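First, one chain by itself in C-alpha cells, the form predicted on its own.
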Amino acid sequence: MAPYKRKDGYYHRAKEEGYRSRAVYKLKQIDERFNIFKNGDVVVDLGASPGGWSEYAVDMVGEGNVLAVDKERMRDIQGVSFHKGDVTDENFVRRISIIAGDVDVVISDMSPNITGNYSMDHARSVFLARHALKFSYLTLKDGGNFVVKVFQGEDFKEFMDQVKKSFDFVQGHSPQASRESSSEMYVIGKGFHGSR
C-alpha cells in the first residue's frame, strides 16, 4: 500500500493558522453547517489526541468547559483539561462521566487502528461509536448535541436507527475536509431526549 499522503490543502492551512491537525476543519464545518455549539456550553472530546477537536472547540465554548479524552498523552491546550483513558473501560467511563457532570455537547473523532481489512475496520469504528453513544447517554443533558465519527458499512444503518431513537435530529454528513477516497462519515445528533 502507498504511504499515506497527509500534506494536501488542510494541512498546511492547519500549520499555517496553529492548528495541531487537519481534522480541525472536519468539526468547524460540521459546525458551520449544524450548530452544534454555543458559549458556554460543556463539551467532552472523546478521542482527543493529537487536539486539534479540542482547540476547535474551546474557541467556541471557552476556556475551562472542554474535557479532552484519549487513551494516548496530549499535550496541554489552554483551558483544556485532559483525561488519559479507555473510553471502552466501563470504570473509566463511569469516572470521568462523573467529573465532566452535566455535558451539552459530545464528540468523537475515534477510529480504529486500521488493519486494511475493511470489514474489520468498520466493524472496530462502530464499536467506538457505540462507546461514544452510550457516554452520552450518561452525561447529555436534555437537547444536548453529539458528532461522532463512523466508518461507512454494512452495520452503519443499524447504528443511525439507534442514534435516532435518542436524538430530535439525526444526520449523517461528509464534509468538505475529509478526504475522498476515506469511507468516513459523521453521525450529528441533535436535541438528546434520553436514551430508549
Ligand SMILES: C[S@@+](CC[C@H](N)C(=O)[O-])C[C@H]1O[C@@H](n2cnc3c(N)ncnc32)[C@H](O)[C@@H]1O
The other form holds:
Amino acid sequence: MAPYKRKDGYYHRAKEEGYRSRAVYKLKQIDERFNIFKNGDVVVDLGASPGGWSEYAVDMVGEGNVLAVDKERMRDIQGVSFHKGDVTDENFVRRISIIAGDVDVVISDMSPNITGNYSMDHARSVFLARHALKFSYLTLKDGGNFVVKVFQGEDFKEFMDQVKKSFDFVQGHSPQASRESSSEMYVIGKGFHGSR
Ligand SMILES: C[S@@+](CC[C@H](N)C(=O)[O-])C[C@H]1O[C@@H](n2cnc3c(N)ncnc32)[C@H](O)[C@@H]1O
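Now the other one: the form predicted together with the ligand, given that the block above is the form predicted on its own.
Entire complex below, previous chain first.
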C-alpha cells in the first residue's frame, strides 16, 4: 500500500504562497544551503510536474531559461518551456538535449510510482536517478550543478560514488521539508567536470 501522505505545514504554506506543490520547499532549502542557481542559468527540470520546482527555478534564474520535462502533462508556467516525454527514452532524451543546448543546472525530482515494496521502490528510484545523471553528462557545462532525488537503499552508495567521478563536490542531503519521508535523499553535485 502506498504510504499515507499527511497534508502538513508545507502543503498549506505552498497553497498560501501560490506554489503548485509542497516539493518547492525541498528545492528552496537545498538552494539556500548549496547555492545551486544563479541569474542567467539554463536549467533542466526532470520529472517537473506539477511544477513547484520549475516555479522556483524560473524565479531564481531571471533572464535565464527553464526547460521542464515530465512523462505526465504539466500546466503552463510563464517563462518555462514544457516537454512531455519519458527520460528513460533515448530518442526523447537526445531531442531534449539538443533543444536545451549547454545547461548550467540539471535538477531531477523524478519518482517511480510507489509500490510500498521498499527494495523495488529503491531500485526504480536509482534507475531514474541514473538516467538523470546520464542526462547531465550529455548537457551540463563545465562547472555545472546537479540535484537528484534518490530513495536510500543498498545501491545508494554506488550511485553517490558514480556522481563523485564527475563533480568536484558531492553530498547527500535530506532537506527539512522531506524529513517526513524516511528514505528520500537528494544528491547534490557541484562543479561538473565530465567523467575523469
Ligand atoms: C514528485 S513528482 C515531481 C514534483 C515536482 N518536482 C514539483 O515540484 O512539483 C515526480 C515526477 O516524476 C515524473 N516521472 C517519473 N518517471 C519519469 C520518467 N521516466 N520520465 C519523466 N518523468 C518521470 C512523474 O510523472 C512525476 O510527475
